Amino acid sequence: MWDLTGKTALVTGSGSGMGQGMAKQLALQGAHVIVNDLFVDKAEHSAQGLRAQGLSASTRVFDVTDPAAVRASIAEAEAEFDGIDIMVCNVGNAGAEHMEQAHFKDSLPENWTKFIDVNLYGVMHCTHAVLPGMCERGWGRVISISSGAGRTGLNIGVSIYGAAKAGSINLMRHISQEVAAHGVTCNAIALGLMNTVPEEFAAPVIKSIPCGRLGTPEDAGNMVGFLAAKESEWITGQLFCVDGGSAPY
């Protein structure tokens, strides 16, 4: 079962955070990971993580925001691996950048881009890159990572991103109807409140989780794994929700 042995998985933003547990769960399930990140040192910590567990790793560092870096760095990936075959699309928040919460009344329009070109364009340019690769080969998964705030208004000042991972959702169903007749799966994932929340702000939000705990890498890895296995290919188009049950609709 969800035997990923003699795939290739690039999943963005894997230094750190949930991105790993996305990555370690790919390479439990006999892929190959491409650790991707902004930063050098990260990227090679995490993958070095993997392969100390004999798992297989190597690196690949990019911005997702830069289209031409994305592009550049994937045509190097598929022409070392014979092709990426899942594309995790896990960068968010503001990216490098301070994640600032503002009312959108109160926003300053030239601190929206960074949301939107994260958690949008970094989605797409990335995408964008592997969709070709994939329809040829007739097999492929785009997963974008997204977020409760892209499915349900919320009063914590974060609405263009929001926006932004509302937009990365729908991204995902209409692609998904472009390519399916490739064999290839396009879905999205809503993650919930999950462990990277200041410890302060931890213990008020869980009483909020029917399931009563935050979300971790291993929570995030395993529905990745999920729909990046074979055993998934007749599922697309569709926005799977990790939370808890927070949300139940």
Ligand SMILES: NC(=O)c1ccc[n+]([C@@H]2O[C@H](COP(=O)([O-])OP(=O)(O)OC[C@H]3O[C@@H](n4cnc5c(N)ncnc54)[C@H](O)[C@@H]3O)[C@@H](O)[C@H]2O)c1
Second form
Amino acid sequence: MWDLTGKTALVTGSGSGMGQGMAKQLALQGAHVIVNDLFVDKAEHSAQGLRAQGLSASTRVFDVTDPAAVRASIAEAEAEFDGIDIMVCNVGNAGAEHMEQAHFKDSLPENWTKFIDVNLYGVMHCTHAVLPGMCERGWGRVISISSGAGRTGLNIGVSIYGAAKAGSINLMRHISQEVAAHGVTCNAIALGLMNTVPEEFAAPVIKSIPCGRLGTPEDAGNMVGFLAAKESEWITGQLFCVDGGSAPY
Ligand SMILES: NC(=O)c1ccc[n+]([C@@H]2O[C@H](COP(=O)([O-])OP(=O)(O)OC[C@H]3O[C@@H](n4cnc5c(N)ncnc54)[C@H](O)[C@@H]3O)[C@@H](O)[C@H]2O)c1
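What does the same protein look like in the form predicted together with the named molecule, given that the last one was the form predicted on its own?
Every component of the complex follows; first up is the chain already shown.
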């Protein structure tokens, strides 16, 4: 069950954080995982960690906001592995920059671009590069890692980030309709507060999470592994909240 033997998965930003948990879960299910990151040392370290556990992993270093680099690197990987079957668009936050928080009225337009670039354009570039091959082969999984900030309003100074994350959720919904007949599913995951956020930010918020703890890379990985599975072929165009019960519908 959930076996991904013979499949190749590309997880962006899996050199650290949540992406590492997603990469590990997909590799545990039998997929070959391509670890992407902006930084070669992070990518190599993460892939090496998987290989040390007997799992199958390689690396591709590129910036998800650079369309030419995304296209070139994905084309190379497709040639090497006979296609990419599972695309996890995980890079987000403010990319490699510090996640500054500011109310919209106090924000500077020149600071908006980085949020849109990584959280929306990055998803678009990677998805656009893998979809033709997936459709041609008649099988594919696209999973976009969004956030609770992309589905609800929050008073924590993340409106531009939230707007980009909302865009990525609706992007998946639309694309899912276009490619469903080709055996390709497109879904989004809205993560809640995860254990990579700074302690001072997390501490006052933990008590408001019904499950009583922050999310982990394993929590994120488990949902990715489920959506990537062959058994999930009838699930598409959906948003799944992985947030310890923070956002009940
Ligand atoms: N951490 C949280 O609490 C939280 C909450 C909700 C949603 N999310 C979302 O989950 C995803 C993962 O979050 P995280 O906190 O693990 O990520 P992170 O900020 O720790 O970054 C993960 C990796 O992405 C790499 N990276 C940054 N910019 C890149 C680029 N342009 N191209 C390629 N690689 C790049 C970084 O080097 C890093 O290794 C993001 O989309 C984030 O928005 C996180």
